[in-house]
Every structure is written in C-alpha cells, then in structure tokens.
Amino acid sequence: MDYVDRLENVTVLGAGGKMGSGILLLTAMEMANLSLMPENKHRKFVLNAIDVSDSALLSLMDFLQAQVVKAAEKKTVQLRQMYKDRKDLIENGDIIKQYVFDVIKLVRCSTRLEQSYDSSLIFEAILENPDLKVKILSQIKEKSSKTPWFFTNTSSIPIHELDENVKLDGRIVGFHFYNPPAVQKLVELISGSNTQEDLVQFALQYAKNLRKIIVHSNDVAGFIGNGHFMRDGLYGISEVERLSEQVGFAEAVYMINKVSQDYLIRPMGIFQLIDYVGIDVCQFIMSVMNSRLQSENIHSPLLDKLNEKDVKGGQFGDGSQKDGILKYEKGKPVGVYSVDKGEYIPISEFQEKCDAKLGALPKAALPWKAVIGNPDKKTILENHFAELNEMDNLGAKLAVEYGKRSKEIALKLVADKVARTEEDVNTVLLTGFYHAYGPINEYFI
C-alpha cells in the first residue's frame, strides 16, 4: 500500500475526545486535500469517528464543522487552487462552504467497534489504560479484513509492550499528539524495538503533510515529555512539602507555583499545568513510570489523597479549566485546596504575606507573554537569570534550585537513552510545553 491508499480507510478510536477530535479534524482534511486531487477521484475516502458516548459524537459533529470552516478561511489561495475545474465557485464562501462539505462528508460516526474492521489506518486516542488499549486494538486486529497499521496517542505507555501484548508483529508506533492536536506544532514519534520500517516512514510523511514538528523518543515508559514533567511535578510537590513545615501547606503550593511560573519565566505554574493535564491522568501516568522504572520512585501520595477526594482538575468542554489542586475564577488561580479541610483556601488570605516572604522578582523580569515571542528573547532571558543567580532572596533561591533540578532531569533523559540528543529534551519543552527556553541551558549551572 503507498501513502493515499493507507488513507482511504481510516478510523480514529476515542474521537469525541479532546485529543481524539483533534486528530479526526487533522486526518479528516488531510484525507479531503487527498480526495480533491484528480489523480483520486475514483477513490473512495471513509474516516471512522468511533467513541463510546453518543453525545461526545454529536458535540465532535459541531466542532469538526467549526474547524474546519477557520481552518479553510486560512487557505483560500490554495483552495482556489485545488477547486480550479469547478466553475461554479467563484467567491470565496462558496469555495469555504464546498470544503467544509467534502471534509465532513468523509466522517461516519459510531460507537460499534466494528466499524473499523475495513480500515487500513487505526489511530487510537482512548484512555490511557494498557489493559484496555490492549483489549481494544486485539479485537481489531482478530476482526479485521485488512492489515492495519495502528497510531498509538499513548504519551506514558511502552510501545513493544502494545506491540507483543496485541500481537501486531511491529504494525504499531507511537505517535504522540500534543493538547490540543489541532493546533500544537509538537509529535513524539516513538518506535517499538519491532515497529516496521514503512510504518515509520509514513508516519513520517503524514506528519510532514500536517506540518508537525518530529521529535523522535526511545521506547521508555513517559517518554521525553512526560519523562520531564511527571519527574518537575514531583519536585515542585516535594518543595512544597518541605516548605509547607515553615508556611503551611495551601501558602506553600501557591509559592512554589509562583516560583515555577513567574521566576522561571513559564505559561504557567507547575500545579496549574497539573490541573491541566488531569491529577488522575498525571497518577496514572505515573502509576505506569513507576511500575516499568525500578530505579526510582515515581509516585505521588499527594495526587493519591487528591484522587480520593474527587479532586481531579482537567476541563470542561468548553476548555474551561476544572478546579483541581487550585480553585479557578474565569482561568485564574484564586484558591488552593486543603486535603486536610477539605475546601480551598481563598489565595487572597495570604497572597501578600506570601509574596513578601518570597521577595521581589529581577528587575530585569517580564511575563512569559512579553518574552516567548519577543525578538529579543535571548537577551532578555539572559539579563533575568543572570540577575536571579545573584539575588539572595526566598523567592530567587527557590527558582534556581527547580532550574537546576530542571536541568538534571533533561539531561539524565539523553544519559538514559530516552531522548537521543539535548536539542530533542529541549525541544519537547520549547514546542510541546510553549517554555521560553529549553532546560538544558546556561543560565543554571
């Protein structure tokens, strides 16, 4: 099979989902730009949009139609060019509303599993459970009338254990999206001791098509990404657990958010990219490392206690974030939750006590949005931590010591063979989690 005819039969397994909508959104055009090309027109292009909920099928329905319509008013020139024989589409919302139409006119929607029996191209977005990825993609393999090839979004799971466990003689890789799909640049390409040569190649090339940026991780349970974040979780968390003898413990978590956003010049603090992701999805992330990484500890008693508290963070459909470690009031930390009380502390009993304490930020400081697109980055970062090495205050400390605890992990993640180079650490980091700097740098020595 070359390029075009892996892609006429496609399905996307978890499609009513954050990641997998994006990923049907992504395939769904890419597939549309492949039907409009004439050397095509007898093919017969199907994407599967399968997902156990009805009503997140519905909700995908509309988000695909409203994508699409942003994604075509982008390239009007190009569509222009691809619509050039239809003479009857002559403004540019008639040419919008014609691909709007041959987009979403590829999607069947389901929740039979069956559906994905004819196609060629599996990608799986489901939960981030082995037992249940494994369940689910043996059915496909023992039902299907074609040879497969699958797309793993697994960003913790170790891509040969899928592999031998599914039996897929290497028709797996691991090609991990970053949130949300659509409009992050970053994928973790992840090969299997086994994974076939082609599979890999044309991962490579569907990439390419959706101009996305290639990092290539070793098969290690958390991956470059998660291997990073899961390991800078757990030291914020032991900070604040060593703080917290001195403060307390809701004063200690907003001070060691404060220091990983503001002092290391982040989008956001280490508890809020926590709510982010999901505490039940960073402890089972974890849950995965750990088990499969006997030299070390990944592993979290907090996030447990939170878990068992039904506090959880993630987002609601809208994208709005869901309260997690910190209380939210229109995306802004205003609360820190107390397992002991089982409530949020509002941040403004003690945001200014806090603040003292910590001390005054460099002159030099600016918020991640003044710097992350600014053209003189490179010197304004430099003038930050150069300045911040030199301050003597709680607040500079704390931030040197996560700078350098930063550091070591991204480098024990080349010297472990999990990443292949530095560039590749610090790339995961600058594109996949938007930092203004890799952290395997100069500024922490």
Given for the second form:
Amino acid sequence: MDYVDRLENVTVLGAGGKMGSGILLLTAMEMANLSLMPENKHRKFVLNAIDVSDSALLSLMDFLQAQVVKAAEKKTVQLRQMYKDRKDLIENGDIIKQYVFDVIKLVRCSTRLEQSYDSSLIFEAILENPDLKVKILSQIKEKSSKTPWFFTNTSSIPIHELDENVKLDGRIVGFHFYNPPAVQKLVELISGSNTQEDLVQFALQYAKNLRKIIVHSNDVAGFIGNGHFMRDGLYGISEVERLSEQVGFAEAVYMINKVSQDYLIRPMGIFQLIDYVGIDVCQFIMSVMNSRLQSENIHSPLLDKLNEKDVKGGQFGDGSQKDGILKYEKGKPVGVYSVDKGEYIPISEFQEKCDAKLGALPKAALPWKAVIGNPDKKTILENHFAELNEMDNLGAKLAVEYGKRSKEIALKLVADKVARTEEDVNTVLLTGFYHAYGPINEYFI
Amino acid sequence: MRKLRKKLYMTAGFNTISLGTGRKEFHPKKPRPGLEHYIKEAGQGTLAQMNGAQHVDECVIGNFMAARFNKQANLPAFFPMIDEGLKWKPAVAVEGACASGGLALATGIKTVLAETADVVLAVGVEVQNTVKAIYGADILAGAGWFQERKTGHAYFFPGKFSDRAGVYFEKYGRDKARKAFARWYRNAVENARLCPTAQEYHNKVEDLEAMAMMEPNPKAFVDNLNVFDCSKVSDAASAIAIVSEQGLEKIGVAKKDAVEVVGLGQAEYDITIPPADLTRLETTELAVKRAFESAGISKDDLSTVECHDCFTVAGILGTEAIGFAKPGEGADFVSAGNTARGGKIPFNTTGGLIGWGHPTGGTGVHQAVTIWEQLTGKAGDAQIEINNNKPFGLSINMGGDDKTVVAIVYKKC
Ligand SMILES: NC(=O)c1ccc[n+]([C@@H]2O[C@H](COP(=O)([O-])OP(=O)(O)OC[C@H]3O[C@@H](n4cnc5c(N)ncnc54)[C@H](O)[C@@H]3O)[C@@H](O)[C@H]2O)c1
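Next up, the form predicted together with the partner chain. The previous block was the form predicted on its own.
Shown next: the complete complex, the earlier chain at its head.
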C-alpha cells in the first residue's frame, strides 16, 4: 500500500472536537489535492468524520466550509494550475467554489463507529481518556475489513501502552498536533517501542505535504511539549506557594505570571497559559504523567482545588478565554481567583504594590510581540538577559531562577532521552509554544 | 488631433478620500459607505463651488464595474440624488475600464465643444472594497479580453504588468529596473503624505525604498512585481465641472480658479491582440502625441504630469511614452529623482494611483482634479511650484493593458 492507497479511505475519530476538526480539515484538503491529480482520477477518496455528538458534527461542517474557503482564497494561484484543464472554470471565484466542493464532498459525517471499518488510516482525537481510547480502538481493530494504521493525538498517554492494550503489533504512532492544528506548524511524532517503520515513513510524508515541522519525541508520558510545560507550570505554582507567605496568594499569582511573561519575554504568563490549555486538561495530563513516571511527583494540589471549585479555564466556542486562575476582560487578565474566598480579586487592587516589589524591568525590555518577528531579535534578547542577570531586584531574581529551571527541565528531557537533541526541545518551545528563544540557551547559566 | 474649436475650462474639482487598506478609517470587517455616498459627496463637493446645480446643463459619470462590485447599473440616474436641481437634466454614463474617468472628461469636453452644453458636471467613481482582492481580480480582469482569462494569472492585471516588467528586466537590466520601481513607490507615498484624501496619507514607514525592494513571491503573487509595485484597492469618487467661457461666467467662477483645457488625445488598441512590444505603451504614446498636437505644445512645456501608474512599471514606461526618456532609460530617469516633487518634472504630485489610490473608474477624474489644484494653487501641502514659462499640465488615463487611453493637456489661466 503506497501513500495514496493509504489515504483513499480515512477516518477521524472525535472529528467534532477542537483537535479533530482541525485534523479533519487538513486531511480533507490533502486528500482533495491527491484526488485532483490526473493519475488519481480512477480512485475514490472517502474521509469519515466520526463523533458521538451530532451538534459537534454540524458545527464541523460550518467550520470546514469557512476554513476551506479561506485556504482556497490564499492558494488560488496554485488552484488555477490544478484546474487548468477544466474549461468551465474560468474566474477565481469559479475555481475557489469548485475546490471547496471537491474538499467537502469527500467528507462523510457519522455518529456510528461502523463507518470507520473500511478505513486504512484512523486519526484518533477523542477525549484524553486511556480506557475510552483503548475501547474504541479495539472495537475498530476487531471489526475493520482492513488492517488500519492508527494515528493518535494523545497528549500524554505512552504510545506503547495503547499498542499493547489494543494489541496492534506496532500499527500505531503518536502524531501530536498542537492547537489549533490548521495554524500551528509543530507536530510531535512519537513512535512506540514497537511502532512499524512504514508508519513512521508515511507520517513523515504526510507531515511534509501538510507543511508541518516534525519533532521526534520518545515514548515517555507527556512527550516533549507537555513534558516541559507541566514541569514549568509546577515550578510556577511552587514559586507562588513560596511567595504567597510574604505577599498573599493573589499577589503571588500576579507576580509570577508577570515575571514569566514580561521579564522572560514569553507570549503569556505561566498562569494564563495554564488557563489557556485548561486547568482540567493540565490536571489530567499531570495525572497520566505522574502514574507513569516513578521518580517524580507531577501533581498539583492547587489545580485539584481549582477543579473542585469548577474553576477550569479553557475556551468558549468563539475562541475567547474562559476565566480560570485568572479572570479575563477582552483577553487580558484583570483578576486572580482566591481559593479561600471563592472569588476573583481585582488585580488593580494590588498591582501597583506588587509592581513596586518586583522592581523595574531591564531597560532593554520589549514585549514579546515586538521581539518575536524582529530581525534584531538575537541582539535584543542578548541585551535583555545580560541586563537581567546583573539586576538585583526581586523581579529579575525570580526571572533568572525561572529561566534556569526551564533550562534544567529542557536538559533533563534530553538526558532522559525523551528528546533526541537539545535543538529538538528548543524547536518544540519555539514553534509549539511560540517562545522567542529556546529554553536551552546561554542566557541562564 | 485638431486644435479644440473653442475655449473651455475645468473648475470646482473635488475628491472624496480614497478608502482602503492604509487609511486609518478602514476596517475590512466593518460596514462602509456605498456607491451612493461617494457619488453624492463628490458631486455635492463640486456643486458647492459653482453656485449649486442650477447652471448645470448635462452630467456624465465614469465608472468601470459597479455592475459587479456593487450590483448596480444605470448610474446616470444617481445625479438627481446628488441634488434635486439635477432632476430631469440629461446624463450619461461611460465605460472604458480604468480609463472610464478620462472618457467621462472627454465626453464632457466634446459636449461643451458641440455647444449642446455650457456646463457639464463630470463624476468618476468606483467602490471596490465590497469583495476580497482575489475576487476583485476577477472583476478587474474585465478590462482585458475575457477569452484570455482562463490562461491568465489569478491576479490577472498584476500578471499582465509583471510580464511587461519581465521583458523590461531582460532587455534593460533587472537591478536598475527594480530600483526604479522602489523609487517610484517612494515618490508616490511621499506625495500622498501631503494630501489628506490620499490612501497612503497615514503611511509612516521610514525607509520606503528599502521596503519596496522586497523580492517578488511568484508562489503567492506574480513573478516580477511585489505588492508595493501595485496600486491599491480603493473606494473613492472625484468630480469636476467642464465649462465653456460663458459657462464660467454663469457659475460665477473667476478664471484664476479654473484651468483651460487646451488639448485632448484619445486612442484605442484592439483588445483581442496582445501588445506588439511589451516594453512600450504604444497607445499611450499615440494619445499623448495627439494631445500635444491638439494643444500645440511639447513635453518641455509641462510643469507637471499625472500618469497612470497602476503599477510602478507602468509609471516607468509612461515616462518613456511621453518622451522624457529614451526606451529603456525611464528607469534611470526615475531613479535620478527627475519625477519626484523637487525634480525636473514632478509626476503624480498627490501620490498617483499607487499613493493616492486607484478607484478604477474614478481615477481619470481624480487626475484632472489634481492638475486643476496644482495649476490654480489649491494643492495645499502638496503644492508644487508652477513655472510661468511652463504653464501646462498633462494627464494620462489608461484602460486595460494600454488599450483605451485618454490624454488631456491643461493650461494655467
Ligand atoms: N486541546 C489541545 O490543546 C490539545 C493539543 C494536543 C492534543 N490534544 C489531544 O487531542 C485529543 C482531543 O482533544 P480536544 O482538545 O480536541 O478535545 P475535545 O473535547 O474538543 O474533542 C473531543 C471530541 O471527541 C468526541 N468524542 C468523545 N467520545 C467519543 C467517542 N467515543 N467516539 C467519537 N467521538 C468521541 C467529543 O464529542 C468531542 O467532539 C485528546 O487526546 C487531547 O489530549 C489536545
């Protein structure tokens, strides 16, 4: 079975979800591109979009329509080439419409798993629940008319566990997109101990066609991205616990969030990032990691408490941020949740006092936005961190310790062979988390 | 062309802002004023300077593709909307792609010459931001031959002028041409910054030439041009009055506030036949020659030029077509600063199509308004010095790929 054979009949499980809808979109366009090549005229491409929720599937079609139109408008120059033999399609508008139809017509929505039984390739993006994943994959494996390959989007579950529990003989690979899949360039590719080489080769080809950047991660719970993020988050939480004895909890959250954003020139502070991903999601990933990694305690009682109080973060349907540890107005943090009081305390009440405690930012400091695409990024960062290391106010000191810890976490991922190289860890943070610099750097020694 | 058979003038020019990317007021996702708004604002702006609609004998409107951009035809019937006083008065709409505005002026001029009117209100309008650029490209492609659309580029006209640029590069050198393009862009924006209605009025970029040197990206756009080489997608209208000597008296405007129209040159080229030489604007050459003949002047009598720089390369070729530079030397002429506002012969003093904006069917009228402003000392911050020994201005308005061209010579009164 070659690359195109494999993509003739594909299923996305959880296609109505955040990740599933993006994976479905990218796969549908890749399949449509193949279907439009003259040599593939005789082939029949089918893409099954499976989800338990009808309403999620209906939204999926709206999403798909809007996104394919957008994509087609961007690549009309190429589309005109692809349709050059279609005499009836003359204007850009004609061509875009046809392409949208050619993508959407491949997609079959269903709430029934049976729909996947003729697929040679299954993308799995259902809930991050190991038992559920095992159950669904087993059922498909049992009933399938093919010998399908499984691509799982799991954020934390080791691939070899799924392989062993479903008895797939290595026909599974971790293909870990970042959210949202259509935009984020990074994919972590995770082979289990037993994963067949053909799957890996196919995955590399598929990623290349989707113009994704692949980083190989070893099959250790959390992989590289969450391996770094969860530990980085735990460090932030431990710093809050330490600091709150002197300044109070809400104040400490504000200060550490600010240090991890402004002093470290990151796109968001650590608590905003935890809210962005979702407190429940973080808690869950930590629990999966914790039960698989004996030597470490990856667990946060604070996140447990927040979850108990139903403070969860995550996003609304329109992509805007839900309140979590922080409360948001127009996407900006304006309050901090006090676990004791069960309410949000406005940041304005203590911001000035806390800023004074932290002290000034380095004079060379720029916001992340002004640095990330700046041609002089390297010099800006060198100056910023040289200054930061020399300063002795509280903010600078917390930041330097934070940077050192982040580097330590990254180096350990390499030492533990989760990542193949230091560069791979940096690539994940640069492309998956949009950091302006990799955690393994010369700034923190 | 023959000398014009009687004296006639233009006066009371008015431009709306040119709205589109670059203007602070422009938000692609927010509702915007429509066709009616622009026609009304420009028309009323001109009427206000000529004692209202009472003396207007006829009206003419130039527009290219409202039928597709705005799903609107029968534009002459918008004149009574501008002012009650225009109700029942004769009006006509003319179309010749991006030369529609120029054709409106030519039509008004001929009406006055034919003595069926003493006062003609001429309006040019286009409202193009109703669709995204990729669909706008389809609509604008109507300025070319539709039988070529299938084989043409997604961005049809940028594709056509990119081909011209490509041949120019080969024949005369890519580096010097690209540098001249960048210089053209810089001049355009620097001039636009002096004109509050210009689309690039708010442009604050420091090193314009460096930015404009960006390499073209054939995958997403065309082979030989980048976005800075292209005029913008614009919503705007312009209006001006075309009047006889008696007309000027009737509307109560002093001669010093008017320009005399002394030459007109028009030419057409077969839309189904590609240009013989891509490095020349042959139709433009001919129209300009006729305009000069009709006015009895030469290029050396000009103080300023408004040329049709829908693309930077068209600006460079324009300098050659008028005769300011020999074939292949337009690039050097422009790079040396000759067309800049302090240069030998200032071109496009309020930004031209690249800097002021290119509301396709309105552009010809906008050019006339700019020359009228310059020759009557009404150009505000954009004012250039007009040498009394060279009291003439020239406008060149081109439709399609050098297919329909209108050139007009104006004289300071
Ligand atoms: N959200 C992220 O940032 C992110 C990033 C990388 C990986 N992931 C991983 O991707 C997977 C999906 O996450 P998500 O954020 O898209 O979740 P989600 O809740 O948005 O989507 C899950 C979808 O699966 C559907 N579903 C649930 N049970 C199902 C079943 N039995 N059969 C078919 N469909 C079922 C749900 O209706 C829902 O539409 C998880 O494994 C998660 O760890 C998430």
